[in-house]
Each structure stands twice: as structure tokens, then as C-alpha cells.
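What follows is one chain in C-alpha cells, specifically the form predicted alone.
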Amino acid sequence: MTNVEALKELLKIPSVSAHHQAIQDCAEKVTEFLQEAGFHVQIIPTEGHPVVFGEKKGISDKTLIFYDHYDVQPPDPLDQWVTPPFEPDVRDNRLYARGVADNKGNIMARLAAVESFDRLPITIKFIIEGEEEIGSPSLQKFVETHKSLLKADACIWEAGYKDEAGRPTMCLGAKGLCYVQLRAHGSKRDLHSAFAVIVENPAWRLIRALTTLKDSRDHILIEGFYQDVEPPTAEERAIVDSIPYDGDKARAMLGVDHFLNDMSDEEAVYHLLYGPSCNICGILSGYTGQGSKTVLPADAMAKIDFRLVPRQDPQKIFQLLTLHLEKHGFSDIDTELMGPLWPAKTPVTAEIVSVTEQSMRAVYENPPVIYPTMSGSGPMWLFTDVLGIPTVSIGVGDAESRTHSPNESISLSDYEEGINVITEIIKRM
């Protein structure tokens, strides 16, 4: 079996995390290749989903550790994907499949690399956890309990992608995450909407104390929530300002004809690393389904995530944001933290960062382009904070990938240059 079609064995698992689907099945194939390669595996049980241990013994006891992810997210709506999510498919030289691009195809890339060697000059641990697309909330006990099978010099995360010019990134960072569920109460039942003159919609309240949580240029009003906020170094800075980003192109690509706030593509891309920001993912009340129902709804919910830079803690901001409620009459809202991650990042002076952009250069025709954190959130503060071990992201993906929506996809060129890419960077280490 071609290590391409070991990929398409494991994308057709339905591993999506949110549902519990097919968990262990997934643990269990991915077990199966890493042993396959040699290396001394371990299915470790957690409080959730079983967390893959690998290891394999190099010719030096220098230790590169993979952290990746078997789960992903669900594949819906199902009716926009072009051929079923999981039926791993290739199109004009692309593998359609959920969970190609985040994260099935970083693993097997990786562990392609490590099979190129009759001799490991290093030792490989791979994590592999089935909980990231869910805020991986049994991760830190895990790190915390098992942290000297965890020892490594370094670690590569577990995506990257090429950027709308096809430049491959780097990111030596992430945001954290603070991710909240908010419920408004009304009456006992879903009442007939006569009713709304003399009963409190609970819509329209959790509406009201959503409205309080940024002005209309979108500054956060939650009294505290900038306090802790670092602001990059000059080194930093000086690779924001290095960055190249084709606004327009970003723009065609994301189906937008302008950014929030009319802001610049050097204001976007500062935003994009080190903005703090509030988001309604969804809300939910009443009816919404086909036709007219005029119903009064019991309850509304809503989910909401605040992105993180360094210093802040996600779970002072969710009782920044409890006290926030209350201050303006909104006490009677529940509130419920889901999954608090907290920002990480890598100083820019770190051998990995180097050893990587080398790598990355033997390999790819175009330069590679180094972000000092990403936009996006993950558990990395687990290995940069607490295993103190320098932590930089990189992977298979392109900015037509898709991930979390439908049709999502890889290049299979660029699989080739990331097995290529992690090749070089064991030899290098």
C-alpha cells in the first residue's frame, strides 16, 4: 500500500469528535501505521478520546515530537460536498476528503518522512490526540501526567498552509481561546407569539446583552478585557511588517469586497496575529424551519468565542465577561465556559525556527514566509508553557484547502513537498 492510499484507508474513518464517531476505530488505524513504521506504540486513555503515543528510537537521543490530531470536524452541510466526505476522492491532482487538510494528512506525511530513513539520525514521538476539534479539553491532564514520555528538543505542530500566493508559512504561535455558551430563559414552554405583548422573548434578551459586548467599530466594551494584552516585541513587529499579503487576492478568496472596518491589508494581517476579537458562532431560539410558525420561543442560546493574544487568560475573561453581564442587568443569562485555551508562542531566536526555515527552503521554490503566532487557536501553550518545549507549526495545506467546510482538499503536490520538508528537517536537527 502506497503511503497515498494508507491516506485515503485513514480519511475514510468517520472520526468526528463532536459526535464520538468512530473514535476508536481511528485510534486504532493510526496505531496500526505508526507500528508498521517501526515505532513503540501506546493507546493511552484520557477522561474523553484515547490520546496515540508513538516513539522511535533514533541514532541520537535529540528528540523531535509530532503533536497532531486523528478526530475531525463534522462534515456538514452535506449537500454542498462534491462527492461524499468520506469517500477520499482526487480531482485534477487534489484529494478530496474531510479531514485531508486538518489533520489526517499532516500525520501521514510525517510519517512518510520518518519511513524514508534506514537509520532515524534522531528520535520521533508523535501525540496523537481525537479531542483538538473539540477544544481537546483532556489534553492538559494528559501533558501534565505524562510529561517525561513527552521530553523533546522540539516540536512541529500540527498544520500549516500555503498562502494565496503559494509562499508555504511558518507559525510560531498561536491564539487562545475562550469559548462560551450563553442561555436566556423565558417562560416554561414555547407560547403562541400573542403572548409577546405581555411575555419577555428570550431572543430578543440574550440579543440585547450580546449588543453590549462591542461598540459599532467593534471594540470589545467588557471593562478589563484589554488589560492583560502584550503587544509584540520589535522582533515580532519587524516580521509583521515583513509579511507580504495580497489583500485583494484574500478578499476574491474569502468572497468579501472590503475587510471589517475598511481597514488597510498591514492593519488586517497585524488583526489577523495579535487582534483580540468577539464572534457570535451561532445562536439558536424558536422556529426555523420551513413555512411560518408564530411561536413565542422558551429559551435562546447563543455560542460566542473570544480569540486571544499573549498574556491574556481565557478563563479571567470569562469572568470578566459574567461580571460584564451582570454590571448591565443581565444576571439571569447562564453562562458556560467550554474549552479554555490559552495563547502560545515561540521565541522568533529558537533553533527549530531556524532548522525549519532552512528545510523549508532546500525544498520549496518559494521563500518561506514566518508568522509570528497564527489566527487560529490550539493547545500549544501545553507544549511552549508547561513542556517548555519550542514549538513551531507547519503542514500540508494551501489556501484553497477549506478546512471545517465542505470539499475540503490538499494538494497532492504539496504532500509530496511537506513529506520532503519534514525529511530535511530531521536531518538538519
The other form holds:
There are 2 protein chains.
Amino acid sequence: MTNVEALKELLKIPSVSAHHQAIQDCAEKVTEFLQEAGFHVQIIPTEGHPVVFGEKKGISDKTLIFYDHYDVQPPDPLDQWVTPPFEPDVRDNRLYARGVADNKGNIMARLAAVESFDRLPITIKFIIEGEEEIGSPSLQKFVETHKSLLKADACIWEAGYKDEAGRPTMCLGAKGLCYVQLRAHGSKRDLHSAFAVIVENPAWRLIRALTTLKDSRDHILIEGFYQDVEPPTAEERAIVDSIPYDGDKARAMLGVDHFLNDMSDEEAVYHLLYGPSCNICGILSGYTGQGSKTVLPADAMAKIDFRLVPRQDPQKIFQLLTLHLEKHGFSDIDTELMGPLWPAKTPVTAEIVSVTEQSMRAVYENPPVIYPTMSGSGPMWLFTDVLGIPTVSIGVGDAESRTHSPNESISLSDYEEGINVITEIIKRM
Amino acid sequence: MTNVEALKELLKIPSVSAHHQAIQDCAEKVTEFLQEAGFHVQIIPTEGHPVVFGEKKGISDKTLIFYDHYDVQPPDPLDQWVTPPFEPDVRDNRLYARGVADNKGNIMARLAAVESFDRLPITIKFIIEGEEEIGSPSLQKFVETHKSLLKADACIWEAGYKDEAGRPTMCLGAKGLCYVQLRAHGSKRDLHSAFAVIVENPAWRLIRALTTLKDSRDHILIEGFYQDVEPPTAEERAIVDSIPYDGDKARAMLGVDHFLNDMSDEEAVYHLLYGPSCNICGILSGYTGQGSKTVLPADAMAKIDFRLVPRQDPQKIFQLLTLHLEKHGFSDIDTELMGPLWPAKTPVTAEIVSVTEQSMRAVYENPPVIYPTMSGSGPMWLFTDVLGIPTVSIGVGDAESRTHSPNESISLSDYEEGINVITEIIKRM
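What would the structure be for the form predicted together with a further copy of the same chain, rather than the form predicted alone?
First the chain shown before, then all remaining chains and molecules of the complex.
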């Protein structure tokens, strides 16, 4: 089986962590591929989904660890996929499937790079977890329990993308995440909407509570929300100012004709890296099928996420949210914190940063763009802060990869280059 | 087949008008039952679902018309039904099925009453439509086209309920209904929620728009909304004040421990009859399954209904809503008006009111309670205002009937009494 064929095998496994689907199957398939490449592999149980850990000794003890995840986002809305999400399909030199950019393509590209060496110059470790897309709830305990196993001199994080202009990027940090489910309750059952004149509607209650969280310019109104925000250093700010960003291309990719609050391209870059957010991921109440149904719903639910920046603490933000709801008279609304993630940042001066930059320059036509942090979230803080390993994130995606959306894909040329960059990094370390 | 067996046959047909389901089947079954009772029947096509019209001549030309509907509400949430909605089940002398109280039980009780006469003293007509639960969109044109066919001296409307204390009720009016679907649009597709810092979220936009419609005390803020409201006459107000109402029982039935805004029982009665409302029937955006998914939704949808009181006009209210959204900067939100209904009212002094009252006194243990109007809506205005027929609504339901909710039911004793009341009315007319 070629490496790309193996990748397709992996993509066929619908390992949706939010639905606890095909998790064991996927962990076993990853294990099989690592073993075939000469790794000593363990499937290590956690309180949630198992972690696949692999190690292959090199000539030197110097160690590079790859952090990846074998789980994927739910594929819905299914009707928007051109081909089914778990039936990998190649069209115009792009490979389409849920998880191909985030993050199964990177797992297999890294494995291909390792396999290109007859004798590995350094020791390589893989930690591949199965809960990244649900906020990595078991990884903190895992990392704290297996510190010596995970020891390494540097870490390559799970994913990276070419930007709208085709420039490869490298990220040195991640945002934190505070994901909260809110639920408002009314009657014990759905009622005829004629009773709306005398019975409170939990959907009204929930949306009233939600609208207290932000003003119309998206400034978050939770008291203390911005208190711990650490602004970027002058050094970071200089790097940010040098980031090339084509707003027109970005807007076209995102399918919008203007940014939020008509912000400029420069503001957009700054917000993507240093702006915390409060977003409605989902909301549901009552009858939502076709036609009309006159109902007074029994309950209403919303899922919201806060993206956090260094030094915001998701547990503290959750407490502030709870206090905010109480203060505004919404203490009857249930709140549930799901999989908190802390923000992370690796110093621009770390050795792995220059090694990776040189490797990228050696492979790609365009010079790499360095992002001191990134717009997405992950458990990178466990590596940078808990394990103390300098970490950079690169990968085989591009600006058209549609991560978390229907028709996720990667370019097969990017995939080849991604293999070569990892090979260069291993040589140079 | 006994009458109750025939009713169960009718209840097995899942004639959900919102889904255009089993409509023709149900119209044909109703036709069959009317024909077996000696009616001359026509299934009359409309632009939507067909109307079943039946007529049976009596000794006198005096004519009583029954307005009913063979369609039902959608049965969801399905998992809350003790037995499946379209498999009628008797438990503790109650018959459970979707549509048994609203309105198939009344169709069959009325038919049983007519069948109890060897020679009918008066002429009986049935008009049984198939779109009541979606707002009767075709009935107005039907009524205007078939005025002579529908000529009658009085009309018995589709439904009625014993109250919490077991007193039979009679209603002389109905609220109007303005049902609107709203839709806000963001990106062309769902995005990773990391982009929430730079791309507008249509769910935020929709809930912000919705919260401008009412203040926190449920006063509707649409300019001109209350302008055409006609307060009850002194005569009506006296009847309303005499309505017995057990707030504790009502709250227990509704599954709440207090009324909206902690209103008193008297205020509750007044609001049920004379209070317009603005209610969220449903809202949906983004990911609403289990677990967490970090998504920035592409669109957001809400269904709202306004219950209207005499002289509010649903088409005017829809225009005022559209103007309100424009005025508040939400003209990008799509609005769609579905099946408007006007409010209706029959004078307390009409002959059919006293005939029905006397018939109810002759059958029931408790004296009837007269409601000058009711909390629900329907196309009654087409009969009272367009055809000019005095109309009263009575029926076989009770306060536990859970109309529009899971586990809809009627008491089989109420069903027998309901047959007897119609028999008495036919005798007395």
C-alpha cells in the first residue's frame, strides 16, 4: 500500500469524537501504520478515548515529538458535501474527506517523512490523541502522568496551512477555548402557543441572556473578561505587522463581502491572533421543521465558545460567565463547561523555530510566514507550559481546506511538500 | 364498525398538514364515514389540500353547519409519546393519539349524533378542511367561492374543552394569527469558529433582532402593534369576570409554578382571551447535536407567532414587523408570512349561543362556562365575518388533552357526552 492509499484507509474511518464513533478502530489503524514503519507503539487508555504513543530510536538521543489527533469533527451538514465525507475522493489534484486537513493528512505525511530514512538521525515520538475535536478532556491528565515518556527537545504541532497567496505558514501558539452549553427551561413539556400569553418561553429567556454577553460592536460585556489579557510584545507585534494578508482573498475564501464591523485587513489579522471572541456555535428550541407549528417550547439550548488569548484562563472565564448570568437575573439558566483549553505561546527565539523556518525555505517556493500565535485552539499549552517543550505548528492544509466545514480537502502537491519539510527538519535537528 | 372503532381508524392516518402527509387518504376516509351516515359528499379540490363537504337534508330547511378539519399537528418530539402518536391506545378510559382532541374526535362525535336520528329535524352540513394546522391558507378562497353551498343559520366550530374543574366550555370567538419565519444569513457555508473574530455570526444577528421585538415584561415594541386593539365591551368584560378559573390547577396542567411575569389568575384569564402575544415557536442555527462542535454557522432561522385580538390585522402586523426590522437595521433578515388568520367574535346575544347553553345544561353535570373568545386561533372569521354565520365552538376535549403536544388524548366519557350535546342542539334548533 502506498502512503496515500494508507491515508485514504484512515480517512474512511468516521472517527467523530463528539459522537464517540469508530474511535477504537481508528486508534488501531494508526497503530498498525506506525508499527509497519518500525515504531514501538502503545495504545494507552485514558478516561476518555485512548492515546496512541509511538517511539522510534535514532542515532542521536535528540528527540522530536509529533502531536497529532486521529479524531475528526462531525461531518454535518451532510447535504452540502459533494462526495460523502468518509469516502475519500480526488478531484483536480485535491483529496476530499472529513479530517484530511485536520489532522489525518499530517499524521500520514509525518510518517512518510520518517519512513524516508534508512537510519533515523534523531529519535522520533508520536503522540496521537482521540479527543482533540472535543477539547482534549483527557490529555491534561495523560500528559501529567506520562511526563518522562513524552520528553522531547521540540514538538511539531498538528496542523498548518498555506495562506491565500500560497505562502506556507508556521504558528507558535494557540488560543484558549471556553466552550459552554446553556439550557433554559420552561414548562415540563411543549405547549400550544396560545399559552404564550401566560407561560414564560425559555427561548426568549435564553436569547435575552445571550444578548447581555456582547454589545452590538462585539465587545464582550462579562465583567472581568478582558482583565487578564496580555497584549503582544513589541517583538511579536513587529512580526504581526509583517504578516502579508490579502483581505479580498480572505473574504472570498470565507464567503463574505466584508469583515465583522467592517474592520480593516490589519485589524482582522490582529483579531485573528490576539482577539478573544464569544461565538454562538449552535442554538435550538421548539419546532424547526418545514411549515408552521404553533408551539411554546419546553426548553431552549445554546452552545457558545469563547476563544481566549494569553493569560486568559477558561475556568475563570466560565466562573465570570456564571456570575454575569446571576447578576443579570439568569441564574435559572444551566451552564456546562466542556473541555477548557488554555492559550499557549512558544518564544520566537526557540531553536525549533529557526530549524523549521530554514527547512521550509529549503522546500517551498515562497518563504514561510511566521504567526506568533494562531486563530484556532488546542491543547498546545500542555506541551509549551506543562511539559516545557518548544512547539511549532506546520502542516499540509491550505486556505481552501475548509476545516470543520463540508468538503474539507488538501492539495496533493502540498501533501508531497509537507513530507519533504518534515524530512528536512529531521535532518537539520 | 362502532363509532369509536371508526374514530380509531381515522386516528391511524397520519394526516400532518405541515408535512403534506396522508392528506388524500384521510379526506377519503372521512368521506367514506359521512357517506355511510347518509350524507351527500363532495371532495372539493383547493389550491392546497382538498375540503370534504357533506350535506344531509332534514325535515326543516333550518341548517346547522359543522366546521372541522381532518389534518393534525406534527407529532414531534416523538420520544416523549408513551405510545406511538398514530397508534390509538386506550388507557384509564382515555383515548390517546395525535389529533384525537384536535379535531378528529369532534368529527366522529358529531357524526354519531347525526346518526342517532331516524329522521333529522334540521339540515346538517359538514365542512371538513385539511389545512387548519398550517393556518388554513386555502379556506378563504374556498369560502368566498362556495358561499351558497355553505349557507347556514348557525355553525358549530371545531373544538372545545372541559376546564380544570371539569366544567364544559363554549367559545364565541378566536384570536388571529400572524406566523412569520425569519432567516439571517452569514457566510455562504459553516466556518470554523476561529473566524468568529472577523466574520459576522447570523445567530447573533437573529437573536439581536428578536430581542428588539419585546421588552423584558413582554410588552411588544413594534410601533403600531397595539393600535387597532379593540378592548372588550362592558358586557363581555362581565362574562370574563364571571369565568371560574383555578390558577393552581391551570399551572399544574401547564407544568409551571408561576405565570409569566407573576401575573394573577385574573390577569391570566384576561390575557388568554384579550392579550396579543409574540412567541418564539422555534429557533435553529449551527451545531445542536451532542458534545461540542466549534462552528460559525452560515445561517440562522426562527419561527415566531403573534396571536392577535379583534381588530388587529395579521397582514398589517406583518408589515409593521418588516418596518420595525428595517428601522432597527435588520433589513437583511428575510421574513416570510405563513397562513395569516384574522380574529373572530360572535355576539353573546345570538340564538345559537342560548340553544347551545341549554343543550349543555341538559347533558352535563356542571353548568357551561361561556368564553366570549378563546386563546387559540382558527379561520372562524371566515364564518362569522365573511359568511355572517353565528358560530360557537364546543367539543370533547378536556384540560388534560395536551393539544399540539405529545400524548394528546380525550376521555371516553367526555366523548359520549359530546355526542349527546350535539343531539340536543339538533333537537332544539
